[in-house]
Ligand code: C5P
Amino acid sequence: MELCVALDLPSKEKNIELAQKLREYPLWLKVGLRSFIRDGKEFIKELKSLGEFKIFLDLKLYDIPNTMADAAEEIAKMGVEMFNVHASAGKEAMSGVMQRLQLVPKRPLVLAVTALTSFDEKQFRTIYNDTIEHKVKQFAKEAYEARLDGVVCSAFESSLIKQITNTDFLTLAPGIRPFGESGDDQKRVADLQLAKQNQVDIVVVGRPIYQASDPKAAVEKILTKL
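Structure for the listed sequence, which is one chain, in the form predicted alone:
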């Protein structure tokens, strides 16, 4: 497994400060909606100048196929190593993204979001009129057939997704509470042991790191368990 640290702090300065503390480690850094809307492309450049970080741009693209393809091409130009789209945008849209990225000399990895980890079964059914497991399987198959590199899912669904696609099909699991910390607003959370058992490739950890009294020590402790 690899570790991805979520840069979800309330200011660019605090995110940069956290990244500087962690620059010696081989990490993914997740830049989400809040940080990207506030700090933009220059923030990505600044993070990449700090060290050998790999950047995961977590914008969850969801639009008509051509607009998603256009956006994907612009993201690729930023030099990030990975970004994501919503699987519920449909197979046509996902395929269009991958076709457009064939024009890019060095394309980033592309993942599809299946079911947000903030959903429980009741909330998910209200929106999708289906169970999480059934819909996640459908979304994962469509993403795989559209030639994406993997999916964003909870740790609970990771091994199932690999069974119906391929063991090399990446799974990235947000909502990880490494040592059983509070789930906060996340419903389907897991610890590192469960993530490893379910063959998760990349775990995303946010608050247990950046709210720790010593974020560097927290990262070191997590890395020993991967």
The other form holds:
Amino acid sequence: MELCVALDLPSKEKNIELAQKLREYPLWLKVGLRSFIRDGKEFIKELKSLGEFKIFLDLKLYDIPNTMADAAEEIAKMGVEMFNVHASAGKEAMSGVMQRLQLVPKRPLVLAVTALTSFDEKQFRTIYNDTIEHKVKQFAKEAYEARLDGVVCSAFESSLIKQITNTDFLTLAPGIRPFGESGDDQKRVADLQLAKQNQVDIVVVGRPIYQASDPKAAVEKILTKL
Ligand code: C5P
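The form predicted together with ligand C5P is what I need now, so please give it after the form predicted alone.
Every component of the complex follows; first up is the chain already shown.
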């Protein structure tokens, strides 16, 4: 398993300060909508200059196929190692992204978001007219058939997704509380042991690291258990 640290602090300076503390570790850093909208490409460049970090740009693209492929091409030019799209944008849009990325020399990994964890079953049904479990399976299959590299999913769904796709199909799971810490606003949290049992490839951890009194020690402790 690999560790991805969510840079969810409220300012660029605070995110950079955290990354500086963690510069000696081979980590993924997750840059989300808020910091990318505020701090843009320069922020990505600055992070890369700090250490051997791999960047996961968590922008969850959702648009018509041509616009998604255009955006994917621009993301690839930034030199990030991974980004994501919504599986509900459809198989055609996902395939279009992967086809366009064949044109770039070193393409990033592409993951599909299956179901947003903020939905409960009732809210989910209003939009998708289906159960979360059934739809997650369908989205994962479609992402696999569209030749994406993997999906964003909960640790609980990871092994099922690998069973219906391929063991090499990557799973990235947020909602991780490494050693059973408080779940904060996350509803279904898993610890590292459960993530490992479920064959998760990359665990995303935010608050248990950046709210720790010693984030570096927190990362070190997690890395020994991956
Ligand atoms: O602080 P915490 O470890 O809960 O942060 C998890 C990160 O993963 C946050 O950036 C959150 O937005 C993101 N995320 C999530 N659930 C998803 C997708 C992304 O918690 N389904």
